[in-house]
Amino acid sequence: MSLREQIEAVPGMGALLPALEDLPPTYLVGGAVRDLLRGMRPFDLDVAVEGDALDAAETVAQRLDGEVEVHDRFGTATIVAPGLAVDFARTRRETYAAPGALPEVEPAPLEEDLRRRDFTVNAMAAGLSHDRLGELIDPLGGRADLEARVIRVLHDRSFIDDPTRLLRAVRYEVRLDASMDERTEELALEAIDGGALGTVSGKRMRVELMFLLEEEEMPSAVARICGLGIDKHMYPCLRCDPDRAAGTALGAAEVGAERSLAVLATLMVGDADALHPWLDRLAFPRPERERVARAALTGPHLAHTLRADMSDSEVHSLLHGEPVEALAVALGWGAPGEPVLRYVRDLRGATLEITGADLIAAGVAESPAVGEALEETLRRKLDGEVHGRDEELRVALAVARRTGALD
């Protein structure tokens, strides 16, 4: 299949196509040239325009009844419209004011475009227009690179201009099953050493290392990462364990965990004196920042008092208010799976049909006893000693006079 067949096989590019005529010229770019290449469908759709790009997004946006949101900063914009999803951006030129800051952008021709981006498998354009649809541009020699499965940046200073190149570059390693040149590698290494990494944003370093967590060859990334030395200058505390790793996406692929902050809480060292500082400078939102702490802290300590013959209200005095994560850490760690399954699959939302209002209306006073009663009952009912409402209560109610809660 010819690459204009292959373009116009991708999901919504029926109605992209007409929607581009009489638009100043217009390319496929990046990883989605990539990716056809490969002869694997796109799923982000990045368009360049020699041209305005926002007024291009704007009249492709109206011909397709759609709706777009500008991105001031670097003069971009997204269209959301029924079927399609599809990034435009000016052909530009990059400079860099100091080393990790973001670029400056200016209009550029397509082919000093694609000479600022990151790697020449990457640096490839596809024609849209009606008259070059389906042309393969690729004045770097990166179709060439694909085909022979190298990695190469494309000057000597990318990883100090953008040091989440770094990451990128093990990334499209392990995706493309592909190695870095000699050179780039040489270049890699000079970065590394001389500190580029903490020049670089946190929040920025962590969407790449999100990223990298996701791929599904990831635990030769963390292999690479750890053997470039990356580990050591991004956080010095992380453990460099691909086979934990693996473990851990396993286990949150059956735990229900989200896989990259699984994998980073198994690879950190469980100490919050380096453990916080780090997950700060990373810039998680909060939620995940919590949960990564979590199930880095806890995680192992699960993996080491989990039985296989644990009784379902031990397994769930243990795992429960857990977050998922923290399981999947567990499993990494070597926790036995039957009782890790257990709790997620039965035990995770048990409750009693009474509740401390139920105590209090039948005379027990308000205190601690009341959680005291309620827990007790819930671990009675776990282990089949309880059987419906009725019950729960009367078991509730006698635990509450035992404590002395209740007359």
Ligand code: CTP
The other form holds:
Amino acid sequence: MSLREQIEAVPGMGALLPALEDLPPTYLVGGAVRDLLRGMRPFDLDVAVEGDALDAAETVAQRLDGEVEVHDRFGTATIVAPGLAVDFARTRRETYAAPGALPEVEPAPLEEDLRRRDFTVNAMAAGLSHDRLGELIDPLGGRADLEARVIRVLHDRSFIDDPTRLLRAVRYEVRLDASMDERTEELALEAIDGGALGTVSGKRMRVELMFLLEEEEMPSAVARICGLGIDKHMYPCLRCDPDRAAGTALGAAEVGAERSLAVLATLMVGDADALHPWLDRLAFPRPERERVARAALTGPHLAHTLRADMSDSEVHSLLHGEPVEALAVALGWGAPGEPVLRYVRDLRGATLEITGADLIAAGVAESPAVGEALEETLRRKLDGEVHGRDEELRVALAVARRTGALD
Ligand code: CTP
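Since we've got the form predicted alone here, give me the form predicted together with ligand CTP too.
What follows is the whole complex; the chain from before opens it.
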């Protein structure tokens, strides 16, 4: 299939291409072109406009009965229309006021827009406007590098300007089964040793790190970031253990955990003093931060404690309240699979038919004894000793009586 045919076959293009009529020149850019050349369906569609991108986005949205959401200080916009989501941006040049800072941008022709990018394989464009539809614009040798599986920066300051590219380089290496060329690797090592990773915001690092940990070939990526020394500069207490990372990713799939969070937790040394400051720097939203911290601190312990011959109530009381990421970490650390899966499948949602209100209505004083009676009843229910609401109430009241909470 020609590139033009491939573009026409992308879902949504049948509507988008005619809607670009009479607009300034438009191009598909970045990862979408790379993926089409690999014969893959692109995931995100980025369109560069040599002209007013917001104006073009408004026109296209109107023509397609869609909506435009204008984003950031770079003047980019997302069009969402039936069956289509696509990002529009003005072709631009970038200058970096300080290493690691977000760039200043100004309009520039397409070729300069390609030159500001991270790697040659991501610096190709394909015409979308009628007269250039399917034309590959590849002034930097991206196609040859894609075929030769080479990750190559476009200029010597690339990693200094934007240190997140260090993680991106590793991500594309493993995803494309590629390697950095000699000069790019030299520049990467210089940037790492020069402390470039310290200049970028924790949030931007986190976003790239999470993308890396979602890659299918993540264990190789973990090995590579350690080989390059990125780990020590990012977080001195990161454990380089690709096998454990792989086991945790498998575990995450089994228990329904978020893979990147679970793998991150498994690689962090479970020392609260070291772990919390790094999670703060990465600026996780609070719920995710709690899940990672908890999983890092308890997952290895769960792995040591869990045994295949534990009863249902023992498994429940050990795992209850733990985030699923902690279970994935435990699996990565060698926990027996059966009790973990038994918990996720059968025990996690276990509840009693009675509640504390039933015990209080039956005369139990409002006190911690109510919770203790319910807990013990649930334990016995899980072990098959208690069946049905009446029996639950009888057992719970007997427990309350024993502890003195009921006359
Ligand atoms: N880009 C860059 N430097 C970065 C991030 C992105 O030059 N730090 C450029 C690259 O040209 C990249 C494009 O912006 O192709 C879009 O970035 P992104 O959406 O992150 O990546 P994709 O290339 O779309 O690839 P994927 O999401 O599949 O990894």
